[in-house]
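Below you'll find only one chain, the form predicted alone, shown as structure tokens.
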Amino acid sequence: MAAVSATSVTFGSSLKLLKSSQITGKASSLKMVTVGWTKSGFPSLRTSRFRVSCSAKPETVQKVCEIVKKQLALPAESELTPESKFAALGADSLDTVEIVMSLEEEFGISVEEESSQNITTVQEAADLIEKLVQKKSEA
């Protein structure tokens, strides 16, 4: 699973470029600049957000949606979405555990429990399931 998060901001004034530092990793690089504005005052700002993420594939999202049906008792024609809550779904913490126990066993993975309790959503859970099996595969 990889994510990537950004924030965009455009300076309606001329810029300059004050400072530029690469920065790599294992599996990335990412490069830091630092700009300011040569023209006195405030210059007009527009900003944009955006995020991409490298999500599970479909079917371990449709898998993650059957076992979520079946642990928490949901009509078969009921329309669950990667985006889906849990929560929404009337899942208490009990239901998460049991939620997260079946998927172990579906999958043949262990999750921590520090990772358990950060799973709120069908594609958190689809994701970190991706992410085990990859990490078991590879040892």
The other form holds:
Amino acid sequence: MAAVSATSVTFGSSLKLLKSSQITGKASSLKMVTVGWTKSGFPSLRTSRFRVSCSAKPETVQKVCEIVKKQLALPAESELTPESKFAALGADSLDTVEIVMSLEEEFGISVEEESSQNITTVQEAADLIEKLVQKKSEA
Amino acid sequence: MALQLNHLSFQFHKFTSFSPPPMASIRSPTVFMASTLRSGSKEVENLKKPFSPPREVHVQVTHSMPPQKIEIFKSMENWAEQNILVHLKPVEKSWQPQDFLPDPASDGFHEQVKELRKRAKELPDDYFVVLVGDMITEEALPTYQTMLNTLDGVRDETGASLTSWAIWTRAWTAEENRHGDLLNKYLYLSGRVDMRQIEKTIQYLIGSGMDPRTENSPYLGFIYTSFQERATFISHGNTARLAKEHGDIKLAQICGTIASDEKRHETAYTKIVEKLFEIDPDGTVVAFADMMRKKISMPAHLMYDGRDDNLFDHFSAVAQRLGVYTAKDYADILEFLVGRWNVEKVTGLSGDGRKAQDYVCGLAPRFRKLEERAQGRAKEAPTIPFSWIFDREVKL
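Please move on to the form predicted in complex with its partner chain, as the form predicted alone is already shown.
Next comes the full complex, and the chain you just saw is listed first.
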């Protein structure tokens, strides 16, 4: 079993890893994961690509969800998870570009075109925002 | 459109019902144009082989119009004869390419050619890139006649059908045919471009065809052609203006004459859709929203010269920079059509119809905002070689 660091936990497509931890009862590693997710809900285990990063603050994820909901005119009660894919929520390509624009305005950052290409979920957006905000404060 | 962040292509262009295309470059028109196959795109199983022309990414859909609606077009034939065929010019009154070119039967031929080449020398390379791209687009006419003949209810069933629709399609094709011929001869005589590379590009392009995502529906088809005719009218109008600015009045007349044909065609196609809005407002507004959501793909978006895998994107970047055809034009055309067809005032719509109406009416401002942002962030563009001009380099 891979060593699990407290700051970031990354599972490749290793649902197996999670499963084995459950089987062997190594609940501690699972706990480390859930702590990072208390505000945003536990990510779906059904996704094969499962990237957990504790670096994105829950407030950031929350803000991203708000902006996405507004852009796509989703009801306030709708459940968004960090793994929610924009396209699955009904976003077309124009919506995605506008979401990125709103995030830029909201967080005072500038997203490179190449990076935008990789933003397909709430989590990816939040991670990129944190990275750019940090870079900005270091500049 | 390769919402390819590099652009519209939103291909410019073209929009993509679900499969998310690569993100758009908000800098160039491709944001609005149709997607083309890029390696790594997940939607398509067949990855692009090197040194082969691009292919359409989207799933190709057919016959999406309910067959009962075919009746509508049969019943419109008399109306089309009275109202659409009148926009054709009789051949005896039509201009021909020879009217604008040196006369090979005259003693002054060589002198006229010399003068043409002298004027052409004053036109910059980036202008020629755009003119060549336009010429190649015109020369792919077989694809457009084919596309018209894919439409249910209006296709030319025999090649010589006497329905008003078939008469229109053949005559339209015949008028358009002169455009490619004229530009081809001008470019040939100018001496400024690599005709062989251009000819190769044309051969590839006709071989590639295009799927404008009109799904055999004349609703989608005529909305598409309305948009396109206006786009070419604007584009040729701009190349005319630029030719004049560079002192080539004859070329300005050439482009201007082509532009006036396109304007006449735009009038005809928009009239058809106006009639459809009258007969079936719900179906037509839903079709309009559908085409805009999919994005209007540019006819030559699959262009390939055997060397540049991103030829269309490069060409449209230059067209954008020169102001020949821009993302702003795309938004303007959309806005024009919304006004021309009075989409805001259409009533008696279903739930889907109202959603479509809202979408279409709100779309142009969204594009404008995007375009403003993109302009504000425009980065220094690279210069790249174009095989059409012997690999001389031009700024994107």
